[in-house]
Amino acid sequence: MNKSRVLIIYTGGTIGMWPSESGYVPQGGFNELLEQRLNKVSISALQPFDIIELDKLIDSSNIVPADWATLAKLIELHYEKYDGFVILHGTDTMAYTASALSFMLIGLSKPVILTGSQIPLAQPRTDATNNLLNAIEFAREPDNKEVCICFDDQLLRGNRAKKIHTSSLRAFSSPNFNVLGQSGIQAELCPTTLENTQQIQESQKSTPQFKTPDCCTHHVAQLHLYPGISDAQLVAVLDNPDIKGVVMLSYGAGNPPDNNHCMMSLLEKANNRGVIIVNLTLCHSGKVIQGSYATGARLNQLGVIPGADMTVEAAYTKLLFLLATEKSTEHIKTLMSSSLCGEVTL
């Protein structure tokens, strides 16, 4: 049986970065720095597979959208040739590029697989020989039909997840949403993904309908609340004639504060403007419940949209590609309030 094809994509990040007198650098030749450093035994269990890299690499922290419609518009252009793809990427930034590949390949039908490392390739101790040959391995399941992160033997949804440590080779963790396969002896999907990718598929388009929208950083913010707020960053926000969305984190289960006059007020200003604000919880994990206490309700009045459980990730690339692919605020704000809001469903 002939085994799964792979297209490896390089985009620089840690795993092929090498030292130099100012810190980590992204560096070219990623092909041949894999055969240097694993043994032939290795390489021959990795294929078939070929890599491509990015003209320019990157470093994940100078990551824009514009790099995530190359990446979708990469994986469109190889779809027919390859049965699966792993996206070589930094971790600083990895779950926003997941989470906005995971809404620009719609109908999606093999895996699509982000991995990096916390160690360089080139360093003793790397952790990325483990989570490439993993990643490598996922990418060959066919029953996983979704963009993922591999990372330290667990297998993340793309949109599910977030970088909960800088140091740890556990760097990565999907707190509202289980962990959809594991690396043991084997590298295996957990019974419960294969019924959800199921129903995934069937709320999907039959074919795919990948879309790499121009998506503008400028039309949507972030506002993360903390005590003592000041009027003048919450008027760059929003009081800005740019800003066509909002991602706003408050307390709790969704509560801001209301007795901040300027606050509620620009709110419902901004909302009356046809302003998209998308309420998500400061807290690490649950969900924005809006209203269960009556400062939260006070912005179901204002228009504003409980976020349920999306990561900030999933939230701000949601409601980019969205700005820039429908035309109807009414219809944006829906699918932004949809029950999988925080799934690959549109």
Ligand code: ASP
Given for the second form:
Amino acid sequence: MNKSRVLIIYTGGTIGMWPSESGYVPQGGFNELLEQRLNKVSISALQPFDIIELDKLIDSSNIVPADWATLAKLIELHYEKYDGFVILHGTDTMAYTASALSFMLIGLSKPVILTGSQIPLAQPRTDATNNLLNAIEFAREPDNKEVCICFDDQLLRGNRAKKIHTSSLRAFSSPNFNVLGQSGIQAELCPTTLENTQQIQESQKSTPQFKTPDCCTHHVAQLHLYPGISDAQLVAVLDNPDIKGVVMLSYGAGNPPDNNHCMMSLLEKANNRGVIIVNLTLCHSGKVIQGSYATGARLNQLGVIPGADMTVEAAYTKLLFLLATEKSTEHIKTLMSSSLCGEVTL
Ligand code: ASP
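Right, and the form predicted together with ligand ASP of this protein, after the form predicted on its own?
And the full complex, kicking off with our chain again.
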């Protein structure tokens, strides 16, 4: 039987970094580095795979939404030739990229696995080898047809994952969603993932219809609430004519300070201007139940959309994507309040 072909796209990140006087920096030549670090037997066991490097390798803290479209276009370009894709990416913004790609790659029927590492491949005790080998295994899994993050033996849904630790090798989790797969002696998808894949497949169009819009970044802002937030900050976000969407992070089950009249009036005016405001929780896990407290219920009257248990990365990229691809504000509001985005399930 022919082994499936995997394309590895190296974008930068710790995995391929080397120390410099000012700290770790990305460096080219990942293929050569891999050959040095893995023995010939391991390399040939991993075949067939190809590696391409982006022209400009980055620390993922420097990522911009245009880079997501570049990656989606690369996958589109090579889609027919490969059975699965591995994207080597910095951990800092990996969850944003995974979320954005999950929305752009509509009708995806092959695995797209993002991974990276906390310790560079070139350093002792690196976690890069384990993460990369697991990611390649999962990229060969034909029953996996979605954008995932593979890190420290876990396979996570891309638009559900978050970076949760700066230095632990378990750097990611999906606090509100089950793990999709585990890697022990074998890399295996969980039974619930297989059921879910079937459902996704049934609802999918037969051919992929990828969309790689130019997302206008200045159209969506994030607003983290905290005690004592200034009126000036609220005005800068909520009274800005450029801004068409706001991802607001409020307390607990979605509670804002409803005694803050400036905030309440700015939210109301923004909603009346057609700005789409999505309310998420500042908590690490759990969901927004807008109205379990009177403070939160106020938001229902102001037209703020409860964002349920979405991650901030997913809500932000989903809103950017929908504003760039959909015309009707009402339709965008409906999609933002559901766990669906086109055919993609959150
Ligand atoms: N700053 C690095 C990056 O995101 C961190 C990492 O890769 O782990 O590119």
